[in-house]
Structures are given as structure tokens and as C-alpha cells.
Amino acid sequence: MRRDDQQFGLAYLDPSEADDYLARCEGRVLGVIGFGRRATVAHATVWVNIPVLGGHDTCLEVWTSDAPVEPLAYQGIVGASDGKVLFASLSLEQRAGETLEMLAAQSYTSIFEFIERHGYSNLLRVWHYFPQINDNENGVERYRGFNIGRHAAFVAGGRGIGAASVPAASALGSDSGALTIYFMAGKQPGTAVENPRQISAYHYPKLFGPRSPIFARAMSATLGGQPGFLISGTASIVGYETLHRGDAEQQAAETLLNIRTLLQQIPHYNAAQGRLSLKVYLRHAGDLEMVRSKVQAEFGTACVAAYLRSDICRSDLLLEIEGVYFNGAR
């Protein structure tokens, strides 16, 4: 796997690679998130119970800075900052009598307090994982309940719901465990980017729940002195409707078209010189080879991609892809 260990960036590693990589990045590690089977790895603060596909049992998502970092912790949230960007995580177990809506509101209230306390008030990117994402809870799909709680926290925190204030984000189903969230925030704001093929998620009609999802399709931001582009979870959606229900191959093609359309919004995009990393979630593991071949055909073998088995936020979606692009030398 590519190792841009002297730059601000992202690497997907298996445990056999991690110790050496983390040693080279000592003092500059913002965060390590583990997926799949647990392994003993330095700096790993979050584990998500999502199976890893493609021959590995474990995948480590490693974020590093080009500058020294300092640890941060407050009321159950732990992370690190490099003076310009903060990266942190939290996990909340759902106890008897609690709903996911309640946990979402609680977690976002804590996140807003955390980033304001440390002076990184601009939320850039948020990742969410929780089990039974498509199941019913108190008459509402759990993902839709999550959106209600998130919306309530934005309103209570005095944050607007529009292009100037929403982060890039994704929400996926884990096999078990807590509501797990990790996020990136900056001292300077990023610029939200929308897909001209899609309706902004925060403008979805009530067909998709009492409160719309709160995220931008992508976020452009300066990270480590270089232009970065954080792509939200992207799927086979045009306008606000799911296309190609039941057809994973067509959904993969539509999803990649949406990713391509987002990348084309970047003034600095250069496929030959930039660094593109993707995280691909598949509802059915049997679709791996087909989807992987399409990803490689679209972006080439230089694109680093991790593949995970996960339920998607809509029950009629069979895959979702998120990404990170840096316009820096490899």
C-alpha cells in the first residue's frame, strides 16, 4: 500500500504493515481506526465491527499530519491536533430505554462542545457507525431516528443547516457495538461541494424521514498546506432517488459516476499527480470482485481502496463509496 508518511494524509494498512508505518510517523499520528478483527496496534483508539473484504481480517485507517500533534481529551472524546486540524472520536453504548435518536443528539452535543473548547469550531468530516441501521426502532428506521437526533443537536447548538455549516459525512451499519463516531475539524472552515446530479441531502423531502440527513456531498479544505477533498458516502442516487434497485453492477456504475462528478468540481484535480483513497462498503460480499474491477477500471491501480461488508443507510442501496483526495506528490 502507498505510504505517504511524511505528508498530511491517509493510509489503509493491515496489522503487519502498521507497526513500521506508525513508528515512522511517531509524533504525527492524528488517529487510528480499526475495522474487522481486533489486533494489537499502537494508537488504535476506535474499533468498528465491520468485516474486511479482500483477503484481510483487519484494516487500519491511519490519519497522519505533516506536523507534530498533541493529544486531546474531554468528557469521553479523545483525539489529537496539529495546530490547524483536530481529529477525534467517541463511542456511546445504547442502554436500555435509550433510542438512537437520543444517542445522536447526545453525541453531537458533545462534539460541538469539544471542538469549541479546543478552538477548532469548523466541522469538516464526520464518520458514523452503528448496528441495525435499517431496523425499526419505536416506529422509525434507526437511520432516520439518528437524523432526527443529529438535527436537534445542530439546532440546539445554534448551527445552521446549509452549505456554510454542514460537514461531509457518512453513516454505515456495523455488525454490533456502540454508536461510534470519528471526526475532523479545523480552525479554518472548508468549502462544501455539492453534486449537480443530486439534491443536497439537507433538502431531502420528508419521504426520507422527519428530518433530513445533515451533510455536504464533499468538503474542500487545506490540510497540511495542500488542497484536500473529503468525499462523503456516495451511492447510486440521482436527485434524491435510488436508481437501479436490486442491480449491484448498475449501482456501482452510477456511484462511480457520482464520484467522478464530485472530483470534477475540484479546480486542482489531477488524477495523475494526486493521491486518491477510497473506502468501499458492500451490502453483499459476493459483489466484491465485480465492484473492485469497476473501481480499478475507473481510477487505476494507483488508487488505494479498502473494501468492507456493511449495511448501507438505505435498504435499497447495495454499495456506498467514500473518498479522500490530496493534490500532493506521491
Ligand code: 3EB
Contents of the next structure:
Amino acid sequence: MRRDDQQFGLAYLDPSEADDYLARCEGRVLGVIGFGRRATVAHATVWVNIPVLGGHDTCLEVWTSDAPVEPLAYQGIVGASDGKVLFASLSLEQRAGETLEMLAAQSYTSIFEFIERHGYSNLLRVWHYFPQINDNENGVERYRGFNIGRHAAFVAGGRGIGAASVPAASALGSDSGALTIYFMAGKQPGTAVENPRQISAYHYPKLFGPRSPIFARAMSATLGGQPGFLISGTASIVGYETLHRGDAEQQAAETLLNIRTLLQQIPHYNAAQGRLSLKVYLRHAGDLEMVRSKVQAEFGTACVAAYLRSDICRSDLLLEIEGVYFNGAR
Ligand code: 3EB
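Now show me the form predicted together with the ligand; what you just gave was the form predicted on its own.
Okay, now the whole complex, with that chain kicking things off.
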């Protein structure tokens, strides 16, 4: 049923589909992330507590390689690598007296150590989830505190903050649980792609926090021999400002225009032949039907999309969409 289970790629699956899929991909599974209600899965799964919208209780994000993988584990980070890329995750529980800033710095420091130790030093894509993203902690919004810690780890790790060293990313609020991060890193670097409609996030003015977020709008990389394109969390931001405050419909249109603009940056983009998967985060579940119809109108039914209920890192953003595009023969 899945067209891409022999290739490098990802699928969003219901638990009822997952066992067969995982059996077909045995030995090639890079990672499984579960959203929504916990279910029994025939593979180690990282759980993120954000509700799944659209009728299913659970959504499993399954990343597979076209080649055999081997497991990796070191100091609380677990994952797998296929010889070209590594996929791994970590969860850090926030204890009394700790701030999210501290956890962010610790996580990134461990991630850099992990990828360098295993020889995959190029961070390509990072996903972050943590609770109360828009709440205050010690006088600073938790997301902004997260940015301070991430920035400190980049500096301490001797990593530059620019096109050559910044991964694609997303950062979303979860309903509860630890700071959960999963990531992909390559032996070879990818190529960071920016959106000409937007200021690079790492150049955001201080208005959005003392330290800018560190991510590229997208990352172009060869994955399993195919040209791949990893699109960061994308929202209704033009320049550095949120547009259409309070209007989810216009935010959806602006977000889709930003995604289309990113896809147009890559020479291999082929709307008819490529495979596009989107993960759509909605602050308000009630916007599901409206956003889904806009996504379908923009990308058609060939685009696979998962819909989740989540807080977004700026309190005036009502939705955010991330994506993965492959131009590979089916
Ligand atoms: C934005 O464009 C929206 O902090 O890693 C999108 C993707 C966003 C990644 C991050 C934040 C991050 O600024 C927010």
C-alpha cells in the first residue's frame, strides 16, 4: 500500500498499519515517533504528547532507509545509522530548579558530541517538542529561553551560526512531558536554503528574544541516493513579522505561499512526480477542515499530510507546517 517503503523516506501511519509496514522495513528503520495516544508499536518509539486531529488517536512517524541500519546509543541518545545518515532522539525531563534554557543547552551539547563521535557531524534536521512553550519561566517565555540555551551550545560547541552550520528545524509545544528532540545528521553536509520572503531566523531582531532561533528555512540533502528537501516549521511570517494576527485562514494561505516559495528554490522540484509529506500543527483544532482544504487545493491529494493540535512558538501564530519532499522514482 505504501509506495515508498523500499526507499529512504517517511510515512505517517495509524497503529493498525504500522506492524506490516515495520515488518516490510525490518532492518531499515531509522526511527519511530508517536504522536497522540500511546499504542503498542513493534519498534522502539519516542512519544510526543500532542493530539492527533482528523479522526485517528495516534499518528506514527516512521523514518526508514533504503539500506540496512545499525543501532547507536550513547549517554541517553539512541538512534540508528545507515552509513550515510544518523537518526536519533533524546528526552530530558525538567527537574525542579532547572530551566528550559539549561535543558536546551545540555541537549545540544550532547547532540553535537553524539554526532561528532559517530562521524556524522553535519546536523541536517532537528525536531523539538516541549510543554508550555508560550509560558513564562523566570521572566522569559520558555521558547525564548530555549533559544538562549541553543545559542549557548552552538557557541560552546564551536559551531558557526550561518548557512554552513545551521540545520532545518521545528519547535512546537506539547501538552506534557519532557523536552523531546529527534534529529537527522549526515556524514556529508546538506545545503541550507532560505526563503527570500523571510529574514533568516538566526538574523531575527532582538524583539523576538535575546537570542535568535538557530535554524535554516530548509535543508537540501541527498538521502538514500535521492534528492531530498527538509522543510522547517513554516508559518505566516514575512520578513520577521507575523502576518494576519487572529486570522487562521489568511495565516494558512501565507504559510502555504512560504512553503511553495521554498519548494521553488530547489531545481529538482517536480509537483507531478515528487513525494511531499507535510505535518500540520494547528493551535485550534477547529481550524482543521479549513486548513485541510487549503492544503489539498495547494498540493493535491498526492501530498500526504498529518494534522496535530499544538501550540506554536510565537503566541500570535495559529498554525505551522513542516514538510519533507523527495524527488525519486516511485
Ligand atoms: C519561525 O519561522 C516560526 O526555533 O527551531 C519554526 C521552525 C520556528 C523552527 C526553531 C522555530 C523553529 O520563526 C518558528
